[in-house]
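Here you get one chain, nothing else, as structure tokens; it is the form predicted on its own.
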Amino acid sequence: MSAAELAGIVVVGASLAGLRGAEALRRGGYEGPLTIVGAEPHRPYDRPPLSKHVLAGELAADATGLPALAPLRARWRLGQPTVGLDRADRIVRLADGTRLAYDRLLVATGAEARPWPAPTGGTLTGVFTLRGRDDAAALRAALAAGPRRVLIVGAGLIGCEAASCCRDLGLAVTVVDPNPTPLARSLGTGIGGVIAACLRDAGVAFRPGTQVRAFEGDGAGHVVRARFADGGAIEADLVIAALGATRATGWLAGAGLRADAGGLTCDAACRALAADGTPCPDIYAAGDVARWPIPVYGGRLVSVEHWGNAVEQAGHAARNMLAGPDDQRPYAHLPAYWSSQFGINIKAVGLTDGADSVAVVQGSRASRRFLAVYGRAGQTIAAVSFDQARWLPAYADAILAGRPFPPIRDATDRARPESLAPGFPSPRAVSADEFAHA
């Protein structure tokens, strides 16, 4: 369609945040036109099971749909990427030429897997990324075919979860990462070393301090090996590039917003900021794509790729979209996430950035059942548990209250604290997220 369609509220992103934001709009009393646009052809689905149950074959990729929590009465435009935004005329442009008019806009486009560069083997058959439903379905089929060796590039959460799944399937797997341990940049080497031991005990060949330069293929264009920066190589007929993600903001280029690969910058009320730093009263953002000032960490700009934030921020943005200009409430959220790998349930609260102290306050690293707390300048800023989450909510409260590090000294099951060096790699080190640009 060439003419702009009926205005109302447009949600760009048929994601968890997009769905929950649309539902919150209806629950908040919005009765007008509501359009949900999605680049993928699927209704919103749950992403956490993709790297766990779907890869393991325990759940079909098309069985991950999110339940509807409120009547939407929405018009869906699926399978149509958004390619542009005209703020002056309040028009969203789709790839098929459709122009959607809006009165208010919720940006919930999330993030995209960082691909391996094409010039160094990214287009070879057998090289996979894992972000969406179709990615998971294709990767599951490839794993079920029984590759001789799986190579996982990047030892972050997705890389480690995929490695755990591959070993459960009985597949030979190697994980490479330029850092000293898995999750070194988010948890530090003292805690990351526990995950390294889990990898090795499970039969994963873990190669820290290793950087992949390129993949090589056979005559049919299928990957057969990876070349390392140090001149070495490894044979592999299936590669999972777990390089992190970039925010899906490309369609906002030229719209005069503070948007880049790190996200769409918002104010405390989730309103998108124009290039001059002023909030746009008709454009809000939520979920992975949003970059906002987080109160508990002094208003530092962050973007958070976690399930709980997508739900909470979407609801908060929807509330503010329906409120007046003098009733824009700030969004306060403490990031939290969980991961299941190698039989261990890992849960974390807070952000470890800048931590100068780490202490194991319950359990022990040797038992792989423990709770560790992170501090900065004498204040508690984050905590992580390995099958020891009983006190994690109490530490979440301590983070929000700005209590000293470590704050809880009278827990009945408290162990003698084990102090650790934080062990975060130098900012100059190449991270898994930077592999693709090395």
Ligand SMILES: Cc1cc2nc3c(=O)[nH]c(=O)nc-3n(C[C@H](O)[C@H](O)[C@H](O)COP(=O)(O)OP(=O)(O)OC[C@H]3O[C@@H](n4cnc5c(N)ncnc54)[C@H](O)[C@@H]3O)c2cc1C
Second form
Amino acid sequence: MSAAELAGIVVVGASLAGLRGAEALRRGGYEGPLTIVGAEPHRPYDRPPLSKHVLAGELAADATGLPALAPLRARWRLGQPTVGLDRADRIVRLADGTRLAYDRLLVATGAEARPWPAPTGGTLTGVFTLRGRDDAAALRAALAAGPRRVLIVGAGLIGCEAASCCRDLGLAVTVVDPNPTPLARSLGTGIGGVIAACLRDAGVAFRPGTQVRAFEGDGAGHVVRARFADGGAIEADLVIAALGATRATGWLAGAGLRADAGGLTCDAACRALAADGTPCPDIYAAGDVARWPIPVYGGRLVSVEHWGNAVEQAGHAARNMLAGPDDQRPYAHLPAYWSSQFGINIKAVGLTDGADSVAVVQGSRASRRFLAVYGRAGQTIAAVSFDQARWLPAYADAILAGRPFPPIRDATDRARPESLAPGFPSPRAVSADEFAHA
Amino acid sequence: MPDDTPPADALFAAVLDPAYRADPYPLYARLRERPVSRQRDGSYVVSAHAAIRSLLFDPRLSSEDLPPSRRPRTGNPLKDWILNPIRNRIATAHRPLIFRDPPDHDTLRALVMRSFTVPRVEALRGRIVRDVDALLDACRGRDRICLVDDLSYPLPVAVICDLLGVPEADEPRFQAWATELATALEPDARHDEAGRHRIVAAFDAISAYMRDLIREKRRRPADDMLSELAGPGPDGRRLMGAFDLISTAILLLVAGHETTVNLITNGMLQLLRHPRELERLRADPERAPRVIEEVLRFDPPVHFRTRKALGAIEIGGVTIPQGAPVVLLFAAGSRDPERFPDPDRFDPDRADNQHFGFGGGLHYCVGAPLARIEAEIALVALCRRLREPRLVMDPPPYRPGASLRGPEQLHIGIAGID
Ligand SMILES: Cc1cc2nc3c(=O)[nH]c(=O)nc-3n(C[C@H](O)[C@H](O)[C@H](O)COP(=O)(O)OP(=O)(O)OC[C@H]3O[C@@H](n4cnc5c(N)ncnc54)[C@H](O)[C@@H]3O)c2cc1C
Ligand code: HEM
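Show the form predicted in complex with this ligand, please, the one above being the form predicted on its own.
Full complex below, order starting with the chain above.
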């Protein structure tokens, strides 16, 4: 076995969290060697535009590069996934056999699109998932070729954004989802109904309560049809499987960490937990891959797929990596994300998990400009805005302060809150998979 | 300044008292001892930066200054006419967007923003430079100028006329109306009967003028804001009803006038009080943006705006009751030591300068980019062209307004004009 390369601080995952984490290390005064390992051959790029401007053809997939905000002086190992971690010797192994000896490790491997299973049509051409830049480029090319009908499986955020782009391109689109409305898992059917109306108005055929059993191909192995669990079928020559994501923790198997498809569990300071529950002093995690106890919600373990968390958590983890063992600060973060679809700018703060009440406190659903809040046991836990984002900070404050539900009445644009049935499909998953569904 | 200091619940009354006009800042410091402080008249004055910030984003604070029964909600010309058959109700009833709440506010504002584009504002640069030079050229041969009369006052009206597309020949009439209407946005203005009549008459005159001009712009659209606002939207339908259009045009004139006058005047006043900064700006015009931001923080044109609480609001340890008037004291928040190190020092080099000079939240000034350009060009020209400028009287005399606060005159002694 060749000698391990002394790699200093190693960041695994060369995307948003990895990049921002590395920058924070430098800004925090770290002068030693810094190595960034990335499975993809690309420099860090931004994912949110992939399901928006890139699919719509307004931005090339390779024009999504993230700007570096600080000089990194890093050694890049791109196109090389890590395949194993040896904690005792502090070594990560790369696919090509290279062994990197780390002082400290930042795990930022994010998440991967859940693929459609091969036996039921996952390997047919014309069946796409959307997570990375190459996925987006391939999907964009296929859309530009003018498919007769696009079928989108999964009406989560990415599925809906893709549907919106397809309609902008003038393509015939069907969206299917097992739930009664789009975004049912993240926002509930009360608010999801607004998106259902947008889909309808935009000319998208939405089939709620529908489960796909299999895709069928033609002689050349190209998808032509989807079969539903209820026996029905639909012709489609392009499929986007938007089934949510699983955390990229496969390479950590056998490392003795609390890691699974739901994430790498950390303590409040972003330190990875060993199998026995003790935090590893030299391994941190940030971004989509991390699962951490969130103080705002009583320390429950959550993982999110939010751009803002990747940035903030990476900065926080980097800070703690450089601090002494007695100066490990807890990560206090209020989750937040945005989405744009059908000309509407959706922004949300907080986590809706366990919500038992929903009320529109500003604007109206009919105008598609409104602000809705979510409550659990009488307390405000989350808020979502449709084209009303500027008010969100008031609600974020209310969530952080644990205000009663609803925290605000008598708004200038709505005198009395309108209560809705929250309509979350049960059982709610423990993880807040906003960008997932089904 | 009077030396008997008022009790805590009468501080805002003192702010309104012209005796404190030249230096209200010590009153603000006392008000800031409580982030939100109840005044004898039942109003709540908010003077801490954090509390102002939070209330600017609180949906329960209303800018509507009319009771619902007197509030026309339509921009539809025909319905407007039925609701407001008397033209001068534009002055008293048909409110521009600064006095309206969402959703109407947002609709109107979006239309204004759509035509208040960066290229349109940037295109005014050349004419502002020419105007400023011409106004200063006209002062040649004198050993003293009055900045207000000679430059600050005439400049903004000319620029807004250009922006809107008012023919140059009509500019003098606009100057006169602007003067008359300047106090229309002043919440604490206590007009006498005659003053009120003059304002209504000015509103009538400018409304009638605008109506004709809009008709003209619809007939012969030009590349100006009014043509765009009066024209059809992408779907071919009219963007705004006639009353909204008129009140928006008047708002742009009024909101952009005295404010910009004060920014230029206050800016020069501070530079004359801090000669080192004047020298530095003369040597390096690139410093102008920093200087202007610091003027907007340190001695802003707009000191406060009044809102109403539509529901009970808990903030800063008090509960503002439903219906109470709420004064957002921007000028106090911008000097909050909790937010700004050494807040009473005029320091254009401060790194982080999130002042409330242009307000904040949904009513954030739409004219900010234009105001910045005007002030930048004017201050740089003044520094470069006035030889040995010095204040003749410090403090200068102030106009009565406490919210739109600024010198009535600013006499500057000079050794010549370059
Ligand atoms: C299409 C799309 C649209 C989105 N839109 C929004 C939005 O509108 N708003 C919002 O808030 N969020 C959005 N998100 C979520 C947001 O992009 C993610 O939260 C963010 O990218 C997370 O960053 P990350 O660095 O933690 O993980 P990722 O961006 O997933 O990066 C992880 C990186 O690690 C690499 N990697 C994985 N395994 C290994 C390994 N073993 N060795 C080396 N490298 C490895 C991966 O190749 C990847 O490059 C969107 C996501 C997608 C996919
Ligand atoms: C130095 C110059 C200026 C200053 C200091 C200033 C300041 C402000 C402030 C503080 C507000 C917020 C009012 C509130 O919250 O109630 C405001 C709003 C506004 N300003 Fe300015 N302003 C200036 C110049 C201009 C100019 C040049 C224009 C237009 C040409 C303009 C147009 C407006 C309008 C239309 C609003 C109302 C916006 C709304 O209600 O959404 N202002 N301004």
